[in-house]
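Take a look at this one chain, the form predicted on its own, written out in structure tokens.
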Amino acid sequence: MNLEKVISGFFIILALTLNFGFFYGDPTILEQHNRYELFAAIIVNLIATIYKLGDKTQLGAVLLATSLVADIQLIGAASIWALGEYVTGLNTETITAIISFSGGALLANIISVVLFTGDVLKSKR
């Protein structure tokens, strides 16, 4: 068992599940999406990105790219939320944009988990 793969896989899958937990629900009702879950998804995604920095393989580069996309999408969602909360006001368009950004991050996380799982299954014992 490779401890680095276990920790990296833990953070990759935790990032996916937290992001899904935030994304799941009616995209027009903000009360169904918890701000703390979005914050946790951002932090765990950043930690997963840091773990991917050391991988020098081609697959590691793709995993890092997917993680960076998820980070940018989640930070964008949080920025839109903050802008809507304190500047423009939260309306349906703003709420839908927040959830759409987290949906984009969710797609990047799914790609990352699929690639990571494929790499683990391909590796020899």
Given for the second form:
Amino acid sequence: MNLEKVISGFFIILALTLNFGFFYGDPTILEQHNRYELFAAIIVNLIATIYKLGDKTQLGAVLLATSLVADIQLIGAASIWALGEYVTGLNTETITAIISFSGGALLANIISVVLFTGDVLKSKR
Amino acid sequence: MQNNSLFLIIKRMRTPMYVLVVTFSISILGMVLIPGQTPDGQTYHLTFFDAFYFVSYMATTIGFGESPYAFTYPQKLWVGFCIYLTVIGWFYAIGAIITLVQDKVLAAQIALAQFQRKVRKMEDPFIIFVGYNSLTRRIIDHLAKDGIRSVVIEKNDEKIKELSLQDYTIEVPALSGDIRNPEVFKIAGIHKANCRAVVSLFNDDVMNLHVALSAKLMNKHVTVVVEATQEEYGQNLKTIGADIVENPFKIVAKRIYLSLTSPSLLMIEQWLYGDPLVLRKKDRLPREGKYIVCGYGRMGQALEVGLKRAGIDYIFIEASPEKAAKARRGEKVIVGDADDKKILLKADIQEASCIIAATKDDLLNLSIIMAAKRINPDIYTVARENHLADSVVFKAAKIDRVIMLETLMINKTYNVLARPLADRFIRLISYRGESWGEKTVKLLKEKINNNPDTREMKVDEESAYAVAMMMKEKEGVKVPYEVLQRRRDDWRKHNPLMILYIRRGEEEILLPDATEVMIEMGDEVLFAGTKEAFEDAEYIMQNLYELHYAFYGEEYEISWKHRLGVA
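Show the form predicted in complex with its partner chain, please, the one above being the form predicted on its own.
Starting with the chain above, the whole complex follows.
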């Protein structure tokens, strides 16, 4: 067992599950989406991104790219939320935008997990 | 390879980034969870945005105060904890960045990346110099004035700093690296098509051999110029394919031989190396009498060959018995210190006509000369000067002839790299004999002046556009070289211009008759003349109107019909 793999796997999969937890629910009703879960998703995603930094392999590069996409999408969702709450007001349009942004991040996270497990399966040891 | 510096930064910054993310997230979460109170007593929670905003300015120690409302005591307790947590995290990150900037590994990586970019961008032909010392510094300087670019590989970082302080007219990129690593040559651009030559002028023959070998293996098309002071290394270098092997001692021996047998050839040679076309009185070595050579090392042995061929009677003084034992049977070698009066007397200094101090110790050479002069004031003195830095002392010592090995190597290497035709010409004339030399010197002085310039040109479609056009348009028209000598204001008169040497593929023509030899594409020509004459010749070669005038003696007229394409 490789401790490095346990930690990186933990963060990559936790980023996906938290992201999914926030995304799940009616996209028009904000009450069905927990703000603490979005916060946790952003933090775990950031940690997962730093984990992937500095890996010079081809796979490492793609993993980093997916992570950066997820970060941008989630931070985008949080920014829209703040904008909606303080500037424009929260209407259905902003709420769906927040959820669909997190949905995009979810896709990137799924790709990330698929690549990660694929790499693990491929290795012989 | 090129992104190494970036990866280094990212890798080192990982831990500080973790610390920042974790401390920020803990602080923000706490600020959101702990309830606060509005001024009218109602309980509220900071939103994530409020908390993020507050923590951001708290952690960076900007501190805009408590927002949106003054904090309650539970909040203040948490903030007190957060201040230490985040501020320490933030300072740690900044500290890590500063250490990284000062990091030597990173600095080396950045310097390497810059060097690679410079070499990649270089489009003109360039020359790789291995080792930066007083020798290569001067050569690079000469080449830079001619617009030839150089790249330096040097092991010692101090010397690279020295190089960066020199203000060359063109930038000289320097790479810090050991040439024993073949990767270094690759980075210096040996594989590039415009890499013309690799130059290695170490005092150490083994090092030069190493450079030549790896350079030739990496790119067999590149010209390799190396110094070899010992015969066996010279042979080795030639077998592995080094194109030009320079032995400064051989040049010295040849010059001594020339000045004894054919001074005008020596005069031509020195002129092509950049000296004026005169032979000073003190350049003439005495032909009669005995020579005393002090030092039987590499230079002494080379001198032996030169003196023997010239039929001069000589005797050696050598301090080390082992070196003296190397002498062939029948050679006269006295073992002893050459600056010792007794030893000098033993070598019959009173009768000798010339003394050559040829040891590798500059101070010893000077003291030999002083001692010899004291006994025999009329003796002709020759001294070997090893280091450029000693030239002031040597000048003050009033020695008839100083042999400066470094200057010799500088001029020779410069000629090989920048003026290959002149270098070849020198080699060709050395067997021509004194009468040929005298005739040539007379011709140069009569036709041009006392100190002509030289110019090398390659005749091709670009440099001789007009000639190429004329030969293409009219079948069978041949332009003799003599046309280039004609003046542009009056074609019947001639400019002071001489053709010394033409290389036409394998064929080599020495001092051609300009009226008979025709210009051919691909010729490489060595001219002697004045700068104005070169300019005229270049005009004639390139401009169709000038060529027509110089060739036929009339203006080139194209009819209007022809020009409009009606004809």
